[in-house]
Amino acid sequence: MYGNEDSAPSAPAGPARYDLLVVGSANADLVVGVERRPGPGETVLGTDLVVHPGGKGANQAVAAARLGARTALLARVGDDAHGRLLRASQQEAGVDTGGVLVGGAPTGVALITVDPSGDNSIVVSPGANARLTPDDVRAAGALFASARVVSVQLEIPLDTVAETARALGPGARLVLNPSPPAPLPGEVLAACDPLVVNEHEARYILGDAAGDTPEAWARGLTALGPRSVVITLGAEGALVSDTRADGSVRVPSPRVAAVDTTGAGDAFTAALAWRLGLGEELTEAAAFAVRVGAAAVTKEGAQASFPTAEEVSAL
């Protein structure tokens, strides 16, 4: 059932009600700080447990809305306390939650450890995210018909991701972050504009043929069919490659003191997708997105760290 528990989202007025529709996961992030992450068979003590709203889909929706984008989320949560936390966080950020489905399994959970450098390790229990189906996508046709850009990730079933690619409205653009990485069907790769990956995801997709530089990864990924590719490079910014232009372009990031990298990639992707929906060129949108990602790492948590447009301008 939908968030209002008895009906699908009403048909929006006008062809572009949303700057961004996010289709993806919604998790409760259970976060513990550690002096160092444990090795195999090792136990370490950590800080008190903190619970944050998270999940790549929910993170992207909140990040975009906080920047000022008209945003909707299509996701599934459990009928439990974590699900209520997630819906409340979306509503507080200004996200349209008419497409947030309730029930089918407990809300997904991410178990996160963060070390003093701000680096994190994450294990995800998908829960209700694994019950977001192609039928749910087809039932949300009104959302797709009114979205300039659709963003999706791989914390939901791959057949649901493929149906999302098929459901795009006329002239809409698909942004895909293949995280956690998995083999992608050709029809999904061909719809990506752009495919957004970090080094780990690029190397996973390309395998032994990856090469050693972001430029090589971009060439290899573009050859697989996406219309454009963006490779995030952490503190070094990003690299942009577009089949409609020659070569690739490096986009530098401002220097900041990283506190917690959790959710920074989601903030980057959300900002990129929003600016593409506003009509910016890919390199211009990526330049804004790296600043958003940089701002996000200066605070603890995922959604709590996402900046407003004013905060990005002041960076």
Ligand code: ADP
The other form holds:
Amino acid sequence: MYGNEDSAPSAPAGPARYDLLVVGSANADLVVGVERRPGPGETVLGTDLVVHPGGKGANQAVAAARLGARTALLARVGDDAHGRLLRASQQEAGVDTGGVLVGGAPTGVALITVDPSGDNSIVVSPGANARLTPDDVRAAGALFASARVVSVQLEIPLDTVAETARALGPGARLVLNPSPPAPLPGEVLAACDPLVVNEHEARYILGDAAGDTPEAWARGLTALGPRSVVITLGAEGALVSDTRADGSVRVPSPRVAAVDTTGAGDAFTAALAWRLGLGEELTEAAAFAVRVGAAAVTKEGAQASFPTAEEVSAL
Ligand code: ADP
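Counterpart to the form predicted on its own, namely the form predicted in complex with this ligand:
Below is the whole assembly, all chains and molecules, this chain first.
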């Protein structure tokens, strides 16, 4: 245990160059405010376009780097202005973008309309994210060999996720957030340490057998093969279950005035993965991650809301 959960422990001895390698999506979020979201065949006028860097992979990499993690991103963007925006936002946060590949299709975009009540309609065009291939993972052997923890989500092809699970360096651990939820091969589930899900993802994976409590979801998910499971519970924090320990542990979140929960799960997962890479136990790492998630919901936006280590300490 460490005396102060906000002060990072020193990294374990070893050749690792990165605390965290994120393999995942990079999207431009194109946001327009509207009085009313259009129905079929309808055209409505909206506000000026706002473009934000997003995508779960890019979000996690920025969240980790802003906390101070030595972070690399393996992703694919198009040879276009959105791709350049994404690369610049990663570099500004301190992410190593040597693994951000270019070309094959336009940069992924999320087309978002938001009405005055805050309800939105979103169309995602995966674009270059769908062209991040298992070959790209195999070609990134040097990145994998120098990462303590690899974090991956499901906004890239499932074959690429499976290859990511196979590419882990010796002693490295895989953190998977299965979002958007999709059926997962047993091989991938067995490599997760931990599988990180919210309630919606837990219920999707478990189906009718889910049960009604987070503890029941953790038991059900653990039975599918991951070495550990973390379930995020919004304002309630998280539940941690490790097959190397008995039962599951609740980790409460600090009480904060929530303004916008966009990206909270990405901030949580990035923080968790980083602290695991520094050698913390799962429960300790989750205790830090809930503080990062809580800090992220106190500000608008996704990447714009991710805290520095100092902001987490001040919470
Ligand atoms: P997702 O964004 O993937 O649905 P959650 O809503 O469970 O995930 O949020 C992830 C984490 O963010 C939580 O575990 C918690 O630490 C933090 N969080 C989310 N909403 C709140 C809130 N209203 N108050 C405090 N912390 C929150």
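C-alpha atoms forming the largest set that superposes within 1.5 Å between two forms make up the rigid core. As the structure is a computational prediction, the values presented were derived from the model and not from experiment. Positions refer to the first chain, counted from 1.
- Positional change of Val34 between these two forms reaches 2 Å or more at the C-alpha, relative to the superposed core.
- After superposing the rigid core, the C-alpha of Asp48 moves by 2 Å or more between these two forms.
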